[in-house]
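Next up: just one chain, as structure tokens, the form predicted on its own.
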Amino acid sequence: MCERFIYESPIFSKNKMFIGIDDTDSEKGMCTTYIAALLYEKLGTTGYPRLIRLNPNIPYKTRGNGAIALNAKGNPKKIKESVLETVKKYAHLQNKKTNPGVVFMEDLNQKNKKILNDFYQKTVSEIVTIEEAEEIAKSVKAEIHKFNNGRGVIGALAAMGARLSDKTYELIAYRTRKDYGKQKKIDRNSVFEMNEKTYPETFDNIDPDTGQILITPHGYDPVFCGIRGNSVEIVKKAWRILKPLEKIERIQIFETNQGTDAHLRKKKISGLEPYDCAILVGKVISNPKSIEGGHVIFRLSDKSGEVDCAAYEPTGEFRDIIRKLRVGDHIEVYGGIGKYPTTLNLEKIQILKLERAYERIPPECCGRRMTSAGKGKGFKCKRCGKKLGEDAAVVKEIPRDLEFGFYEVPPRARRHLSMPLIRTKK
């Protein structure tokens, strides 16, 4: 069932279309980014779509959380109709957690363009619920229509208002529909040739530390591979050295946020609420410790409360660089929260300060270490039995394994927001 609502505007121009589009997709397969690709090439396109990530912890999200938004020209009813017409044919309507959402503008004056893009702001960092999402479409005078419980017009209408000062392009490659599920076939050397011939202006193509291909996302869905750059012609140098092993159907370029850190926002502990994305500064006040599943945790605290930090197991390497933190140490922690404000889930780390680290040893005698002489009582000299109080132990500063600046997650584990290291330092 599909709810309409519109909200008439009198400034509306008859030859330009704002169109917004999520969450048409379900576990069982489909990718908004391939209707996305459909309607490219159907209606009078203009510009490359906009493939916009949203907030990542949010819990009913289906994989990347992912909306698209394209511009097109065209008469506003027939455009309409085809966008309409193609969601229905291919969005899966049928599962009850697919609630996708569309969105028209024939305007997009500045008033708006704030509107949204605060809207838009809010999305990809904290929740938002789909009667604030209506709302926004009623002070802009937006047309949404919904399908099922609607909740597609949240990423929708961020997608529509999303103001990109840093962005990022995919080329997205598509399978033929008789090879949904099977396993992805390409020649796994030209994967390596490609990074090695662009990165790092494309990344997150492999895994440096396990060798694992990062382009090709496993699913029932049409998406055979995804090539992320710094720019259009850096991906599609790329695809052109890549060898796919079976039938392409089409590839499309999307804009993107990816790979941008727009989730993150400066945050003070207590100021923290479920599902929100952060950065934190403070101390670290209880050594790091590793529980059940690999994982490891340590405390953080700064002057308006304490929070938990984690590096899961699925971090790999990163987990080592977090077993050596130590109270004291000062950082800068990237990350987000999940239903509870309790735990930051890392994505990377800033070393700002460490604290100095040091052990007692035991005195010399008689050319060798002496031994404890019990739990309090100092040391003494196996050799010519003298004895010494526990004030007499050398202290001796330890060396840090650390060094100053930042630590991220391996590609495997790095979200599709989450900005890696290499375009920092570009």
Ligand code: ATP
The other form holds:
Amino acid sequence: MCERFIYESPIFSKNKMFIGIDDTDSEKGMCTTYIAALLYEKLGTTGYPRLIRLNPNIPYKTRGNGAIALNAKGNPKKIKESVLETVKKYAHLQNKKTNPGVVFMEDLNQKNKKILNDFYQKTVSEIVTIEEAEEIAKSVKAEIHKFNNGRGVIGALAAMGARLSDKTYELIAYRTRKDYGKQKKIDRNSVFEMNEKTYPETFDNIDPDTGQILITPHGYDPVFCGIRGNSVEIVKKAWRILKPLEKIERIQIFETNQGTDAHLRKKKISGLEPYDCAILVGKVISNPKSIEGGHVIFRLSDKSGEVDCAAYEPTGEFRDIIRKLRVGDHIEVYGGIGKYPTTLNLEKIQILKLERAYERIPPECCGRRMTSAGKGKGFKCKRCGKKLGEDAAVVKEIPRDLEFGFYEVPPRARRHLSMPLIRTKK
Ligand code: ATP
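What's the form predicted in complex with the named molecule like, now that we've got the form predicted on its own?
Now the complete complex, all chains and molecules, led by this one.
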């Protein structure tokens, strides 16, 4: 079941092993972070393991497109055996959509670091193939292990290569096996207390509009809750405030690229490819319209082309902002392209310039407004009977009920990688 390629590493002197793992879970359970937490305990791990989110638009993901990287010190052979054994034991290999990949490197020089970071930069923002990942592995002399179709090598290599110019932390608490799939039990008040005492240094704990608790995701996997924050200290503090009402098997802190906008690249509309993550600047060329399902769509143009932009139903009140856009407004949009036909799924927008809006109203006569004499037939005064043509209409500016600046989707609809505006301000 496991395909194995070995590109011998030239130097084993540092005795440090870099490990990347991805794609071990299925919709029925497991989570690659759990495997990392087990390995963290088993191996002589140095530093925090990393939870690296990759392109959120790709179709192969189970949930949040997360991959794992960690370092270990010790006997390379033993470390590899331990990692592979753990992956084989816990990965949902019987599921055809689960395609684990494991990558080992014993030497990470500057040149290879750059190659891997470039690969990460592409994987977090665009779509790549298994073949591309294999080529990269060969060029940096990484040892890769593929299970089923082995697509996980993409995420495993990217996670290993990620150089994070901005980073956040997530403390994940795992439940005991007997509770997998059951409703998560937590003292609701303790979540609100934690949020009050640690926000905005922790973020996306709750959704302020719906009161929804966001730290305890649904699913059959081992995760009980995850607290995201700007430092190790703050996520630890937040955890101490929480009151879980079920047994917790273990906790693990990860260094992550979550909440950093690492996936977004400034692009031209003509250069957009399916699954790209992009920041576009352009002009609104069609007024927003609501379509079936509650989604709101408008069309944007820059000098290179045009694209539809969508605020989907789960983005809730963010759609009210989008509905206020008008033809001619200059905006910057942040988001991801789904499958063809190309539509940008909005994560946030910045209003750069608002087009002035006008309405034509009837002129006054005998101290009051004239009334319409019929469509295109001008105006008449009800008091004196005077008639005027359409061109007598008074053009009046309508105040735009929209301010310059940024608007974002609510926390409950936020992508793992999207930077909350509260972090931008920081
Ligand atoms: P979890 O976060 O719970 O581990 P997941 O949502 O991360 O689940 P995976 O099961 O890891 O989903 O599946 C994602 C798959 O897509 C992996 O095989 C990964 O290697 C691959 N992948 C990640 N990024 C890209 C990309 N940019 N292009 C192509 N494939 C990718």
